[in-house]
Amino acid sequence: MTSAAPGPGNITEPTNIVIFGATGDLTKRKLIPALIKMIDAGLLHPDSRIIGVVNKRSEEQWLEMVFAGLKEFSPEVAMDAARWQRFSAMLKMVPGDLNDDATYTGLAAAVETLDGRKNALFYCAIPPEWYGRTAIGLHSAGLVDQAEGFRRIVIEKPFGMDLASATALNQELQQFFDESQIYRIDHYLGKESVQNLLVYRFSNSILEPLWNRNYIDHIQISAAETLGVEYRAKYYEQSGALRDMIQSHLMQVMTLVAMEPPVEFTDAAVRDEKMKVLRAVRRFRAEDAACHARAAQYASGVIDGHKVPAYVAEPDVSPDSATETFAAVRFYIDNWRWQGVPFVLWTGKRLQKRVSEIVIRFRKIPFNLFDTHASPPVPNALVFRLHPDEGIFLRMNAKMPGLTTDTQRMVMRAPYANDGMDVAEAYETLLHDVLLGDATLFSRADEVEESWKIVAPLQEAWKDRVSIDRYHAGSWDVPEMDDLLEDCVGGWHKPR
């Protein structure tokens, strides 16, 4: 895990960065803008090459597509002729179909020797069903062997849709790549605020004595969105909120919150501790799902003064769909530190506010001298705001000005970054880490499979669902969510 500022430990080797799916939405929205920012920040070696594998288009057409994407997603680059010229000089195209062996032979010929080495990073910005075929093609063309330079492959989520498919994909990739060469990317872990969670935890002595079941009542980890499914409806119909957010993003964050201090700050040590957390998560049966989880789907409503349609009225969504757009799961981690502490992970689309937080709620004090009906005390909470307005908030009780001892809530705020400070985007951080060979923020094969094992009972319970509860878009009125946290201090935290 690296910082965004260039320095002696952040210098990367010249590398052939190969993008499969070079005409796709992910490439236009995220990868190309991230690579340009990395060049500007000195995080990508200027002698590197960016090779797009493109089907049914000429190189001129592809360059025009890249430039059009920049005008939409990074207009400041498109308007700067010198920056565009510098970046476009690094671009190369290899034509061909991913199902054609000749494509990979052509790619092998296009990979350049840079500063005496043939380093290559293969980014799979393609549908998951092509991951295996791409690995086979790279192996057949001799592009997996690291004798001439490092070879690393980046796999986008979803990494499988259940335990069986994730295990099969792991086995398929590991036939050709060593586990150390495989980088399963989760852009959520690339957020600066998520990485800073580790620094908050392990560089501040004030937190460690409180970070356990003796003082913490429960923890809520959330990702709320105001957007609907947009262009992802076909994927979302197969996925739902459980697969899309909880099994991957939020469970990864949970491991960072709950893990023990690693013996050293290396990728192996950190991932070993995360794996211990996943193995300690209490399992439940499919028939117990109603006690542990909630699912709902957004109906029509109003967001920012505009009417928005119900999920079932969105393009490419079945009018009879029972896919959840909101999911919440109550987990327990059965170990010495966290025994009996609920971890409630929840996520939803078309909610009242776009916000992602980790809320640490503390136990009630044994006896409150200032508990009055006029001003009942609020629960103490430590809140890590991941997005937006990244930072840490401490919520406490204080005396209200005046002649009484009535109390009021006081919030102490520590923003993560000062106004105007340039904070690296997730893909900048993660691409840079791959180039450096730092796998700290990437999932290992056993982590992926263990997380699928944990949610398998919910998948089983929800797979044949024909109806689902609904909530109005733009609200927090999710059925039975208050019941899921009824015994937790302060109940369900609805972000403000």
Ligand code: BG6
Second form
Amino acid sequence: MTSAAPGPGNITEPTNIVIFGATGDLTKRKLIPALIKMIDAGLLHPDSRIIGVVNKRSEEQWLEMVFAGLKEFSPEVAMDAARWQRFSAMLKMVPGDLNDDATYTGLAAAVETLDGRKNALFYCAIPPEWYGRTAIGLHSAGLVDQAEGFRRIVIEKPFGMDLASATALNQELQQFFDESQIYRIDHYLGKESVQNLLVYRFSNSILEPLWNRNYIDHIQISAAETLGVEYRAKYYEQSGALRDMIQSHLMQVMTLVAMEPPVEFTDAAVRDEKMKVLRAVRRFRAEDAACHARAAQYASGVIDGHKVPAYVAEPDVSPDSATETFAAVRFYIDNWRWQGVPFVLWTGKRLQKRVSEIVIRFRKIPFNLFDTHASPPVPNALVFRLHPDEGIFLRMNAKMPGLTTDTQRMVMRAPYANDGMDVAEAYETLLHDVLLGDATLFSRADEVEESWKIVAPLQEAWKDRVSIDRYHAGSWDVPEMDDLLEDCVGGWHKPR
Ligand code: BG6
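Given the form predicted on its own above, I would also like to look at the protein as it appears in the form predicted together with ligand BG6.
And the full complex, kicking off with our chain again.
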């Protein structure tokens, strides 16, 4: 998490960037476009190599795939012969199956000495069941040792499916890699607007005095999507919204909202503070899940004027699936700052709008002086919009022009970036951080395990569910969601 402009503090060393899963979706949608943007911005050393580990395809076929992906996700590069040539010259392929030791030996031979060092970043863009096997292969081929440069491994989410599997995966990885070499990626932390939250909090003096239970009524952290499950039903059927979004992205954002100022801006200090928040999250019992959480699934409906099918009618979804595509959980953080303040985290697919935001709702005024029966003052709210239209909004009350003291709602807006400004993509920021060895925006082993501990009672309560509430795609009509926020000032904040 450094300045985006190349400077002495953020120059990366020439590195062998090894991608496991080089023909996969993540590589084509996110990794390759991010690497190209990094090259353009001078954030990736031009002498670096991008090595794809590819099975059952020739190098030529792989390059064709990369090019086809670029046409879809970075057409401006695909159309620019010189840029493609520059980029493709950095690509190299190592053939082989992840289950075959020879693949890793071949990889060891392909990892070049660049600038006198054999720096290597291993990116696991592969299904989670392969993480452990890959770590073993890298270790046996002598690729984990750091004698001639750094070795780092990037692990995608989901990091486990529950506490037991996450702990087992941590142990497996830590057998071969030191914790400082492991980068567990959560792309929400790479979003500019999420990092900006830290800067807002810790570089403005007006927020800190208000940032506590004395002034804040409750906080909502949300990620509403209009997309459905798309082509990912095989994974999503096992995961559902709780694992997919709440245990990872939204809880990570919650830690940044709730943490104390770290003693310094280093990965260790920031992660220590985040961890304290997680440890203070109140645990509830599985039997009480219905009081603290909601789950629902989308039925058919209309989005942007188009009819969309129900979740159960999507490809690869069981017709009697009770997997939640909407989840909401009300957490409490038992510490001095946040005692009694609900943190409501919610997310859903096929909702009315695609909006992700942090809504800080302040307490009501103690007493209304003005004769405003028609429109009483609204509680103040500070909204951090994570996307789209990243920025910050402050909702205040003001006098309605005229001879009365009637109030009107006024929203002060501060967009994060001006139109046309190039905001770095999450993967660009995160890959750059891995190259620099800055783990601030990555989850540490203990954080991941703690967050699984927190959601464990819900997993327990929901695991044998045979039926589930429904909402219409394209709506906000999630049953009983209003009740979950009944005691919260202003209730459920449905993004506009
Ligand atoms: C992913 C989830 O991690 O995040 C997806 O697996 C979800 O289900 C996506 O759609 C949302 O990311 P963003 O950046 O579009 O909010």
